[in-house]
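The chain below stands alone, shown as structure tokens; this is the form predicted alone.
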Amino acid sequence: MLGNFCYHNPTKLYFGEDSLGFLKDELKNYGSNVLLVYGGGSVKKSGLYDKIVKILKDNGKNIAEVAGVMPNPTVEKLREGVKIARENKSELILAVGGGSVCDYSKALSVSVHCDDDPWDKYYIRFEDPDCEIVPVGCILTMAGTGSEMNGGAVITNHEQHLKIGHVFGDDVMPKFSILDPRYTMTLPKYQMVAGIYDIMNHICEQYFSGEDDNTSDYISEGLMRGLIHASRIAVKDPQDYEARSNIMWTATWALNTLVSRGKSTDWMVHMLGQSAGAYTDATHGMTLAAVSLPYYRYIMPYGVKKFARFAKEVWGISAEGRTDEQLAQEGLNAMESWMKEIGLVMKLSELGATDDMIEGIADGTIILTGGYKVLDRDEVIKILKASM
């Protein structure tokens, strides 16, 4: 492993079918004014909303609400939430939903007591919070982002055609998260599959970098193998509790900073996918799926040994009689077959992207330096065209 590092994760997790029962224990640690944040109508249709409201009322909490948080939360919605949180003097933000609701709640937590415009401060200037942070708790209903145990918060600005993530520090991470796999079973299959690929790509972004013998990479390989196995079961039977619980737990460990320790990380697939998402408003996991293979096939020659290892250790492809280049290509072919098998969207054009958007998507793509190849703008455009 390379370098020195500190690992600390302050989020407490409650996992399993009865985990909502622990909410009452956590509520004792916070003030009376709770801001309940959720997305569309699914939390009400499932009955989860009523259960949570009852627990809050039974524990003497005053409830304000931010409803209708969209899959790609916007800066306008963030400003709306700031206004509601300030008016109600919110002392705890309780996010109920998937990664977008959790992301939004963390962005809200650093904005309530901030005098600056949050978009400019956190997403353009990338400043750290220097104000009081409202604590966040999460009740997760979709597995994918890992937002329940990290400091990331992605916000979209449609006017500027930008979708940007800010990874905040420990103080912004959820104080607690409740993970009941059964809450994910009401999701449409499309959303489940998108979440599965988001998990896979989170691991890949941290795996496809560096050539040292790194414990984090061994952990990543195990997580990927387990995810692939569970995904095949869940696609055939979305109500399989064991598969859905394994997917949910893998999602958390894919992006709670553990497998990034002691190594560089890439994240260019996310930069490409997020920029495309700013133009199409498409489901995040699907934008990642559309750009992944063109990107990985482009950078593969620069990190061929890791891609060959990926083929052997994740996909079980024999190295006998194959060069590293052949092995690497077969590994990506196996990944493509799996992606199609579980029903992922493979082209940006299927998500609403058009050729005349490519220049703008390229302009909105942040170039990072942790992977095997630092791209220039012409290379970004080439990869985007291959993704269409």
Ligand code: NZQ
The other form holds:
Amino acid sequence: MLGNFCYHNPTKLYFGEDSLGFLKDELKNYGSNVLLVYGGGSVKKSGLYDKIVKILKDNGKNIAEVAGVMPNPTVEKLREGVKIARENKSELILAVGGGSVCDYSKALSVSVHCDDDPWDKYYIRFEDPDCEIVPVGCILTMAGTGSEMNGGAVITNHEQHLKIGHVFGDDVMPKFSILDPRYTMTLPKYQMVAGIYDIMNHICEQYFSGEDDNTSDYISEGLMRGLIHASRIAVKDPQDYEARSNIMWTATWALNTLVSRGKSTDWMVHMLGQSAGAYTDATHGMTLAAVSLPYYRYIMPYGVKKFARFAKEVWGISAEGRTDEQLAQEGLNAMESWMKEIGLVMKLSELGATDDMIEGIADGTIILTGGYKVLDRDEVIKILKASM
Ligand code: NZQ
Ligand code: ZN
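For comparison with the form predicted alone, please write out the form predicted in complex with this ligand.
Once more the chain from above appears, this time first in line as the rest of the complex follows.
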């Protein structure tokens, strides 16, 4: 394991059918003014909104709302939420939705009592919060981001063509999250598979780093095998509770800080995908799918042993008669077949990216140094071109 580390995750999880029943117990821990935050309407269509409002009213809460949080939430929407939360003296932010709603609620929680503009403070200057933080609870309706049990809050600034994530500390993570796999079953297939690939890539981003013998890598291999298995079942039958519950639980463990312990971690697929997202506003998981194979094929020679292990342990490819390079390539080929099989978008051009955006996407790609190869700008452009 690399270095010294602390492991602590403060988010309490309630998992399974009927886990919404625990909301009333949690509500006792917070003040009367609840800010209900949700997206573009799926929670109203599914009936979840009405159930939550009833629980809040039965427990004597005053409800204010931020509705219409869009996928890839924007800084303008964040500023609007700050105003509503201040006017209503919100004491608990209850996020009901996918990663966008959860991320947004965390960004809001550190901005309500802060005088600075949140974009400049948290996304340009990357400061830590130094004001009172409003607690966040989360009721998750889409599996993918892991936002339900981490400190991440990704915000998009369309004017500046930037999509940036700030990973806040323990005090910003949701106090509790309610995970009922049934709520994910109304997701359109496109979003379901985008979420599945987001999970897969979160694990890859942490797995493809380091050369040590590391417990996190063994956990990651198990998570990936389980995810691939469940994804195939869920694509055939989205109503399969067992598969959907395994996907939901894997999403949480893929990015709740556990498998990053003792690892340097890569995260370049996310940097490339997020910058492409700032230009196209495309679905997060699809942007990752589009850049992944060009990126991994490019860096593979620098981490060939790990890619060979990935082929063997995750995709079940025999090492017999194969060099590490051959094995590594076959592992990536197997991942490509699986990605096509579940219906992912494999090209940035299909997500609205055009050739004239490439320079700008490269400029917005933050270069991180924890993976097998530190990219320069020319290499970023080469990978982006191969993703078109
Ligand atoms: O807005 P509504 O109407 O609710 O519709 C949403 C949205 O259109 C819909 N949806 C969600 N649950 C549904 C549903 N539709 C029907 N039935 C349901 N049960 O799905 C669409 C996408 O939702 P969204 O929340 O945007 O998806 P996701 O969970 O993938 O979140 C994406 C955001 O999270 C960020 C991404 O960058 C992006 O901004 N990420 C956050 C991370 C973190 N906190 O650690 C890490 C990730 O890598 C990611 O960057
Ligand atoms: Zn992601």
